[in-house]
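Form predicted on its own, single chain, as structure tokens, below.
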Amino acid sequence: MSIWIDIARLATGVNLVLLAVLLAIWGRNYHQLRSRQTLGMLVFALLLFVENGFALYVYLLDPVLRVWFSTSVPDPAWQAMVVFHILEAFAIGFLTWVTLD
């Protein structure tokens, strides 16, 4: 098994935690303000949460794809996917920091 899938799982899990924080804050703000901008941020975070949740499901639980990702995907492909997951984690982390500040 490649270490790359473990890094992808970790980055995806971090993304889910950060997005849950953003969903809570933006959900509360939308409930109070009812503005379109807040609704847009809420929908954006919700869609990213679903995307990352599906990715984590595929990496951890799907009986076919979990095995395929663990054994058959070459390292260069994993390296590219991990870069995307880590860049996404930094982007969501920065957005979370700005939102909490």
Given for the second form:
Amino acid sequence: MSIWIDIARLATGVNLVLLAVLLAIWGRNYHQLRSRQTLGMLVFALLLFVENGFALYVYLLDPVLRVWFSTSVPDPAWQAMVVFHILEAFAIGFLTWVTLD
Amino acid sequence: MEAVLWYVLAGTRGGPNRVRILRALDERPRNPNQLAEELDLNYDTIRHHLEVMVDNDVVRASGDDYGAVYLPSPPARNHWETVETIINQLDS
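Switching conditions: you have the form predicted on its own, so give me the form predicted in complex with its partner chain.
Now the full complex is given, and it begins with the chain already shown.
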């Protein structure tokens, strides 16, 4: 019914793509540099990737939660959740932008 | 400065090539053409990396003329042990 869950799914999917880019770059740099700093960036991206992967899973695949999220969560709650997802997408987007440079 | 060095040299896609450029500039100042030849990298790639490092005050150009040579900046010199750590790790 609600468009908000679609926006949340989309933002989460965008986050996963951006984080995959960061993981590729920081994974390669860690492979070449083997330092704590590059490892820190790699672990940071990995944990955010897991977070977004888990969010997408409950929004899209989990047999119980998927139904609950798409039918029983009222719009104001979704709007608040979508703000979190979109702010996170902007944060990761800017980080990807400077990292690709 | 240390955080800048880590991010510019180790946190970005172009980081490893920037480390190579910085190492070459530490040996002696060079212009973009010499760097391209020495490191077997595209001239525009070299220009781009130098621009990013100038922006972050990691290297400075001596003069603004075409063909100006570049060298590590004083702040980078002050934190050279950080640069050295990154350079050595790239080698191994």
